[in-house]
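Coming up is one lone chain in structure tokens, specifically the form predicted on its own.
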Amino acid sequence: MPTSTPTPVSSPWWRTAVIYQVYPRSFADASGDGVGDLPGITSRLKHLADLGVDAVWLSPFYRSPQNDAGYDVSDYCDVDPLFGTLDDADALIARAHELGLRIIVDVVPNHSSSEHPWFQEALAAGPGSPERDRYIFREGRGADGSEPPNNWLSMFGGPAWTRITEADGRPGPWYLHLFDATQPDFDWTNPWVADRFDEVLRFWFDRGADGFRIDVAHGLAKAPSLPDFEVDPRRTGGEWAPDDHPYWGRAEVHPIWRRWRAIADSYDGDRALVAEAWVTPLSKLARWVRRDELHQAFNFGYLMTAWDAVELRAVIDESLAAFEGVGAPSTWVLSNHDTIRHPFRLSVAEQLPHGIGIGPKSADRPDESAALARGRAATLVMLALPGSAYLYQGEELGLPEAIDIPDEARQDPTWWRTPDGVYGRDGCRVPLPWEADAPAFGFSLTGKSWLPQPASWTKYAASAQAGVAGSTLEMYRSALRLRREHGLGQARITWNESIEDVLDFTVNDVRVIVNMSDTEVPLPRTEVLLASASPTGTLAHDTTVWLRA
């Protein structure tokens, strides 16, 4: 059984590391089927090993039905057919840790599939059984019940609630899911659903996994008297959770992630719990990273902070003051598998959350090049701070947001739930290009590819980049290099006086200097390490540069 590398006490890896999210049906596909697996996941790592990158992200791989893309889990145990067997999860642990890369399984905890074993044993178990107690069943509304419990939406549109049938025909209750029909929300006020989980998290850590990443760890928990909750049925969720908020951000959560560190705790090698916890403000977050509790959790208010010099400054205090003041460390991301990729969403006048498409619901469409220029400087700002940084498979490579998917080939959930179809998410999630000329662009030996691939990728393709001075990839394997052999990590942060839409910060012997103006500006002359785009004696508009300080 593949194990860990021990870390000494003093230095925590995941303090300061870099961790790459694969997307696992996206990545690369060695069975031919146009859906990627964990066998091509583990013939590139060494992509991964080489980009410089600590540690991956596996999003689940489990089984499931693959209603939400394997976000609903019908064996937490067991590797779902479509992406390979128990044996290549084994495999791919062993060969990430020879490359001395650390592994993150995601585990999914506010619900399952519809099809787990457990909830249908709480279908045919009755009204009353202890199995129905696993799950969030009520009885509806009205004189014959027929009405949902409350008013509470889906994450992917309509409803929160869909009313069983009995096994002698009669309408029953209600079960919640807070997301797809076919994913009932567990009730985590059982003792039976937490001694379940801890089997889960230690089945996964004695095949050698490095960590967790909690599928929405702010949502576990649920007002007991479930009241109703108004909330836009456009953005279907209030992710942005007030302190009264029925199912997202509650305190009752917290109990729950201290048995869960306890757990890592008593494991050798510092392995480490990262929180999904969509909440507001950052004070309130870092309570799900207090000592005693999760490792990290991501920073989604500094992922959705617009590009500009004064708010993105204050995100930046703002998070270091409240990790801080817990003695945590800050996580920076700018895209995952959830959201528009950062080179396109930082390029559109309005905040779009649920995707970019074609037709009269899309948004103007960004400049690719013009584009790709703001993400590069904006990663060169995040993988220059102090703390841990999270980067989404295809970022090293410059992907630009897909677009052009026609409706028929769409697969997100979202789409298909929401009354004027909202896109959804297809559009982070195509399969990365890997060789310029092959079929699929080498993420596929058939051509065949899950979500349609634009053809203009080429350009973008790891084997076009690879070695070229200049392009996204190597800019990215420099500043991973550059952040590791300067120690900016761990260091602290200093700004410097700057001029209107201009940042300007040192962290370690590194000065950093951000352009957000329309107009070129004067550099210091001194050496420069790296730059989002050539400086000539002036920074450009849209361009960050680290120099020798």
Given for the second form:
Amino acid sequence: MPTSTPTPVSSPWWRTAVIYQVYPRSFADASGDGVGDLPGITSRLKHLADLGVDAVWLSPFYRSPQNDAGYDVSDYCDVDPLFGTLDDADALIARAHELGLRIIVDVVPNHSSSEHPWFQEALAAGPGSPERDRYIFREGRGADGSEPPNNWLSMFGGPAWTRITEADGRPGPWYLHLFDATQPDFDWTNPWVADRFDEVLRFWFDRGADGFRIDVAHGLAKAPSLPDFEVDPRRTGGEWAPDDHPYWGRAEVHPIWRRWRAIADSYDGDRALVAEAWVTPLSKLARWVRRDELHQAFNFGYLMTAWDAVELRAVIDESLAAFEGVGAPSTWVLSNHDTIRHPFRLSVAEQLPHGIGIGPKSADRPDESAALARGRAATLVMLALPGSAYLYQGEELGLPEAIDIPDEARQDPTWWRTPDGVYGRDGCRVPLPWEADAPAFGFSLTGKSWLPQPASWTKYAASAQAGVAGSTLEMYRSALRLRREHGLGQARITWNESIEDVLDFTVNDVRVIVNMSDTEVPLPRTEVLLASASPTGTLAHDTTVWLRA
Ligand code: NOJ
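Alongside the form predicted on its own that was just displayed, please also present the structure of the form predicted in complex with ligand NOJ.
Next comes the full complex, and the chain you just saw is listed first.
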């Protein structure tokens, strides 16, 4: 049964693009301080062009106290000295364009850093001032206002409210922060806020950015009365968002996206906007990408799907139907800087992005090579699907989740905001290994690295895999070349009859078979274009093959 419509040849780049996420602090460090930076990224852009991706999305590199690794912005229109300068950003964009790569930058509109002058001015201006109206300040409950205004929880643990002390020393109101206490939420009902973000978009579009990834695109609107809401503390992330949820996925966000779309459309070159919106079901998420709203939304429904043939087929069909219903391309994503790297995530029972660590709270440690085999098989499913795919840095090297990070080296605010120490996201953020024999595996010249790199990563270094047949790096390069040559991004998908725990589908002239069963399955005698593990007449457990149809 055909479930997708071919895209016209003249369709814009983002409809079929493979977009590679760079997490700047962990990609490449040119200054040698152990934190990645913009000149480091520029020096390694050729790796991404050679990999065959269409665009690069950069997580935030703006001025920031770095309490949430840059998602706490204190100046949206400047580069944090940790990462370089505005000139470095210009040079990066120019070099990317020379190499034929588009650049998507991150924008963080739900909250700023508490060190942003806008928030500092709000504190200084005092109660009742227009400056206070930029953020969500409310009086506390209880006789002396010492209880938070409602029961909302921070995504990183603990209450979502912090009480301020006024200039005269008296206890003041509370401000809302759905994330860390240093990330106060804006009040998007205030037109002043919308005007400032128009300027931010224009600032980066004018510098040549090809698009924006919009942080927390499901969270900007809050129910005006800020009602109590019972959340499961382990499911604060909007994995489900009923229409009456007081802060996730509310209808009032849509006029904001229409306004942003008009700005993007006023620029040449098919500028694109992609939503980070943790909203289910996908039919609801599709509202974020209606024709006059955003261009794409990350498909977290796909990311959260377990390694199970029935569930995987269902989410593929559901995604294609939901996004096509509004004329948008589906996206596909398996890994990012907030989730357990997919080879490990698909191999443990715990699907939520709470991290894996050593000790009693640890999920079972997966076998590294079995996890890699499964991860590679999952990648070859994703890269065969029509639409646009997102890769996260290091997945092309097959990096495992870093589990053995000592407690004292952990950096994620989740780790220290939760009483029982939820491991959080450090395990997917460890700096990349570029060269097998260099200090810090070539990440920095000095050998410094802001999170420790496992000694066993020698074998994952790009230098150890480049040109090596069958390596994960070469598998990704081949997959991206074949995806382009066979037009898979703009194809129609047809499901073929298959046995239990095996997925079998055809996209253009490529037949994809995925063996998720425990046994080997027979393989049709036809040309093998690519396989996640060499087939030997049969297809082994946890293997995907692309055959000439
Ligand atoms: C989503 C980002 O991906 C995550 O890293 C960040 O902590 C939160 N938004 C808050 O900005």
